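What follows is one chain in structure tokens, specifically the form predicted on its own.
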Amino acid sequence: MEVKHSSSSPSSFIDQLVVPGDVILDLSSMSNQTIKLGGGLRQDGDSISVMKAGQLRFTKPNKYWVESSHKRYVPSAGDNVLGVVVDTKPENFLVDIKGPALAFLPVLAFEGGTRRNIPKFEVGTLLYVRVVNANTGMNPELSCMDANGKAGEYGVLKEGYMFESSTGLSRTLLSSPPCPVLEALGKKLSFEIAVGINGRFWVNASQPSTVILVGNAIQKSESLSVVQQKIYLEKLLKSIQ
């Protein structure tokens, strides 16, 4: 969702914790300016409001949300996310997002794509795609190309192993600077990885015990502080040399 406000922005509300109900912008005297709208918040007229309780992000140059670690999530227009296909239909792919209701992929939602070259997915292909569509009361719609219809990053992810984790996890390992955990690991082992900010991410790796390791220590490293992720991953790293 997009919305119109001025050049004041709701920077003493940023990483802090915000309950439903808190009013993070007026807008009722304020001049034009595109933001955008995240998870977990709401225009209400001139108000922009939090639904659910967590922390304020912002991130370059106008998107705001709420992050909180749940296991569910809650689809917005222009994420990434990783989907499990579960059915498919003439028109579309039905696809697991693990949000409330399953998204579909239209058939069509590929570069290039035509009634000539449909692509034949099985139940259980995982897909990196992006949310094009999450209206209120809808199943979200989703596309395997880029707002200028490239197919760029996504696709069918082939091989490798898909990790649940919480959201907040999620906006971890996607965040800037690199995830420490994520750097610390690129640098002693060669493994690729996706992370969907639906709480999902897959590692494929030459060897599948390298799949696992990295998988676990990303996993572990959500309920450890900084010192003690450090801590874990010098030694885990060191145990493997």
Contents of the next structure:
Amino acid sequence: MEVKHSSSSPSSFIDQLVVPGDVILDLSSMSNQTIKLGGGLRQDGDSISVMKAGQLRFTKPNKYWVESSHKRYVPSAGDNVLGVVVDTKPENFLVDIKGPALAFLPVLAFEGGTRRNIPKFEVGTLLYVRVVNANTGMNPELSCMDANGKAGEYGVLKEGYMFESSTGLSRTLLSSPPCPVLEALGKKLSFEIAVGINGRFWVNASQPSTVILVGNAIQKSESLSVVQQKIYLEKLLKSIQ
Amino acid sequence: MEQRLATSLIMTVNEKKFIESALLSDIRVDGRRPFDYRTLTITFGSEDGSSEVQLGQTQVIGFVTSQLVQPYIDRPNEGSFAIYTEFSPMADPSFETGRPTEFAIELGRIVDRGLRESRAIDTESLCVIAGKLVWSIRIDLHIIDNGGNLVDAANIAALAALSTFRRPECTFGGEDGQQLIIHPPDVMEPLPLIIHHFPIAVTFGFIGKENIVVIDPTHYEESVIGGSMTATLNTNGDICAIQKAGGDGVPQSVIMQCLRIASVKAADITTKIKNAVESYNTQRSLRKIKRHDPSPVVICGDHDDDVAKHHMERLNLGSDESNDMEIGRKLNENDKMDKRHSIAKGSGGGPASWDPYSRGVDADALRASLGSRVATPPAIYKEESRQVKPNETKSSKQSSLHEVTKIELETSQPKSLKDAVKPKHKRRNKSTSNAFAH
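Which structure goes with the form predicted in complex with its partner chain, now that we have seen the form predicted on its own?
All chains and molecules follow, beginning with the one already shown.
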């Protein structure tokens, strides 16, 4: 099921910047193949065209999607996000995940959740949750359990501070191998971090000054190149010693 | 309901707690100390009286305009000013279009009070005819991005815009000397406002049970502050206005401490505004000089004949050569005469007849351009040009002639903008002389 790069030239677009209107694949020349389209791509008859500006990504065997950095988040199933409880309803918690609509977190979507032990969240509680369902025209559905019904890392985040970022920055923070900024900071300082793909990250440490330093360093690093990041971090870490 | 929840700023419990606990160790979320101001950037638009202020993430645009109105009856010889605020929904999701919110009104009032009560703007100088006509100054403040502390940013934007604003000069003239003439900016230099001092607003926030004082709160801090105080001071340390908002009470000693800090910050901000305005004014005057600089312009055809004509006329009349207005008037007369001829003849094609420089031609520039070009005595030259003219009736010949003269001219001297618009006269002259030839 490998995509043939012979006739059409998707390989030339992969990892390149694409803009809306670009046609990246011609289906007429690649019969008997299944391809999976992710965000930012659309099928127009026999051609696959781009709907948003960003970098075209491809993973074997057949997944294509466009990656870009936004201030807003478009929910998609399987994402790990940071949400803020804004209201409590009998059946659901209403959670803000920076999306176009508030997300529903069913009161039973916790490990061992029954009618008897519904958790009590006050407005403004910070949660690390997973998006289960994200369909257009419906509020996204969240869960505090992994696919096996275990709590895992999900749940309430206590203390610390939540910083805002772009979705692109969140993605680089989550990338493996770990992003150089986190690595450099982690060598000198001890802190906890939780990154939501929806453009939020939470930092906690024993000292408030550490939290502020880490949070601002990460936010500032977005606009710097790799070399600049290195210099910036070296200077920063020297200044605190 | 759900929509409203989504548009308001959502603060987590963690953040609220953290801001307070971090302040206990004298540090704020953006890395500042409690009495550090965010970085302030002041830029100006291309037009006079427009400013853009950035205070950290906060962004405010100020724009000042003026209008002639009837004064208030109780103050017949004073101009007026008014402040209008515009909260763009782009700046903050909680801002909505339509009726100004409570906060929008409060912001306008604080800025207004600072300027009005301290008499920072000299309103009497805005009087044109006592009891009849005065200048009314309108200050528009547009909030572009809300990063907290809009009051200070808006106040600075207003001051910066006011200090670069210039109102048109107006004088009395006409036959009876009673007619009011408003001179456009290119005729008479517009006048800046008289601003006696800069009342600078400095905002403090009081956070938590201990009422920890912070200066210049961000919008995250604004959502947890129990109370805030805006002190408006100038460089001399005079307090122009104080606004205390929010429920929390503040002891007298804290207020005095705030005022001391505010006077230091006010001095800092005043110098920043003054420096920004100064550099704007230098650029402004540089821009003006540039307009008169000789710039290489493509010129069509034989125009020194035309220059010569003007020159000759001026010599004949023996007028004071340094008197721009005199020359301007003469040129106008010349223009009118030409126009009459051209209408009669119905000259076709060529550059547009729009000519902003026909009046007010700089005498020195004219003389300079003449000095190098008119070698032959003007009278003889005119004769020559007359003789040449009949040959030019055919357009094909004309164009080739243009080619020749063009090359000659380009070698002679760099052209000024005024030269560029001259060919109009030339064309008309040609048509008139053609009329004579036929």
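Take the two forms, find the largest set of C-alpha atoms that superpose within 1.5 Å, and that set is the rigid core. What you are looking at is a predicted structure, and each value in this text was computed from that prediction instead of being measured. Numbering follows the first chain given and starts at 1.
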* Core-aligned CA displacement of residue 19 at least 2 Å between the two forms -> yes
* **residue 187: Cα shift of 2 Å or greater between the two forms (core-aligned)** => no
